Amino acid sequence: MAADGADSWTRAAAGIDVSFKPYEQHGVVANFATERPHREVACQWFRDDGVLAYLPLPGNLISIVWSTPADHAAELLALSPELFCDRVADAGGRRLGALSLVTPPAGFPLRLMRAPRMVAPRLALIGDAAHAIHPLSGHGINLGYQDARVLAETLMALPAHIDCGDLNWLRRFERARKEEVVALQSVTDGLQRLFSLPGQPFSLLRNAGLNFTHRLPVVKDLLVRYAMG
C-alpha cells in the first residue's frame, strides 16, 4: 500500500503516470497556541490574498492552512515569528485572540493531481499518493480515510484461495473509490477557480451562494454528515 503523499516514489517506481495541474498557490502551514479557546470549532475565511483555515487541535492548539499565491506565501514564509502571528490573528479577526507559534511555518505548492489508477499488481494506491485536490474544502484527508476504509474491506472479503495481490481483486476497490474521488476533485477544482475570480461582483455571488446553502437546512446537513465521514 502507497500512502507517501502526491510524490509518491512508490507509485513512480510501479511506473504509474499522472498529471499535475498547479494552482500558483502555496499552502502555508503551521501550528499555534491561542489566547482563547477553540471551542473545537474550525473556522475558514475566503479573502482577497487567499483561503485561511483554523484547524483545531487538542487543547489551545490550532493548525491553519493559508493556500495563497505564490508571492504571498513567500512574504509570509519570510517574516518573523513575531509578524508572522499577528499577521495570521489579524487575518482570521483576532477570533482567537492573540497567537503563539509552535511549529515554524512551511509551505508547499498546491496542485490538482489525477492518477489513472490507483492498483497495480500487488500495489494499491490510497490518500496524496492516489489523488490530491486543493485544501480549500478541507476533504482531502476524508478521501484517504475512505480509501483505507475500502481497501480493508476489499482485503477483508478476498476469498482464502486468492492472492491478496491479484490485480484483478484490487480492481475492486479501485471501482469502489472512482465515483466519489472524481465527484470531489471536480467539485473542489470548481470551487478553487469559483474563489479565485477578482472582483466585487464575484465576491457577491459566492457570498450569496454561501449563504442560501447555510440557509437550506437538508443541503447543510448532506454536507456535514459527509464531512464527518
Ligand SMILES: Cc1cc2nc3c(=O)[nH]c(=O)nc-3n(C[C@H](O)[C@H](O)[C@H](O)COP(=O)(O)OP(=O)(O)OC[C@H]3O[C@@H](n4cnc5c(N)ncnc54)[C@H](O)[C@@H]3O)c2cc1C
Contents of the next structure:
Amino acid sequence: MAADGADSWTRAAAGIDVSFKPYEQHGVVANFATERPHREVACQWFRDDGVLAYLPLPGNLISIVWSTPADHAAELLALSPELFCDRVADAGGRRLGALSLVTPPAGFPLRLMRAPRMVAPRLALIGDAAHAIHPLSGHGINLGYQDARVLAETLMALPAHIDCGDLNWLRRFERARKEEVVALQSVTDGLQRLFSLPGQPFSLLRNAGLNFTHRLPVVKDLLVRYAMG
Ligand SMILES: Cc1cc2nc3c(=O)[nH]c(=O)nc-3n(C[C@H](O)[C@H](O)[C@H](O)COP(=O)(O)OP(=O)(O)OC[C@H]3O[C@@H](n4cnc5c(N)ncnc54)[C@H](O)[C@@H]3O)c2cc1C
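What would the structure be for the form predicted in complex with the named molecule, given that what you showed me was the form predicted on its own?
Below: every chain and molecule of the assembly, starting with the one above.
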C-alpha cells in the first residue's frame, strides 16, 4: 500500500504515469493563536488575491491556507512575522481579532494530479499518491481517509484462497473509489477556475451561486453531510 504523497516513489516504481496540472498558485500555510475563540467554525474568503481559509484547531488555534498567485505568495512569505499576522488578520476581516504565529509560514505549489490507475499487481495507492486536488474544497485528506477505509473493507472481504495482492481483487477497491475521486477532482477544478475569473460580472455570479446554495436547506444539508463524511 503506497501512501507516500503526490510525488509517490512507489507509484513511479510501479510504472503508473500521472498527469499534473499546475494551478500557478501557491498555498501559504501557517498556524496561529487567535485573540477571540473560533467556536469550531471554519471560514473561507474568496478574494481577488485568492482563497483564504481559517481552519479551527483545538483550543484557540487555527491553521490557515491562503491559495494565491505565486508572486503574492512570495510577497507574503517575505513579510516579517508581525506584518504577516496583520495581513492574515485583515484579510479575514479581523473575525478572530489579532493573530499570533505559532508555526512559521510555508508555501507549496498547488496542482491537480490525476492517476490513470490506483492499483497494480500487489500495490494499491491511497491518498495523495493516488490523487491531488486544489485545497479550496478542503477535501484532500478526506479523500485519503476514504481510500484507506474502502481498501480495508476490500481486504477484510478477501476469501482465504485469494492472495491479498491479487490485481483483480484490488480492482474492486479502485472501482469503488473512482467515481468519488473523479467527481471531486472535477468539481474542485471547476470551482478553482470559476473563482479565478477576474471581473465584477463573475464576482456577482459567484456570490449569487453561493447565496442561492445558502438559501436551499436541502442542498446545503447534503453538502454539509458530504463534507462530514
Ligand atoms: C497548501 C496545501 C493546503 C492543504 N489544505 C488542506 C485542507 O485544508 N484540508 C484537506 O483536507 N487537505 C488539504 N490539503 C491536502 C492534504 O494536505 C493532502 O491531501 C494530505 O496531506 C495527503 O495525505 P497523504 O498522507 O496521502 O500524503 P502526504 O501528506 O504527502 O504524506 C506522505 C508522507 O509520505 C512520506 N514519504 C514520501 N516518500 C517516502 C518514502 N520513500 N519512504 C517513507 N516515507 C515517505 C512523506 O514524508 C510524507 O510524510 C492541502 C494541501 C496543500 C498542498
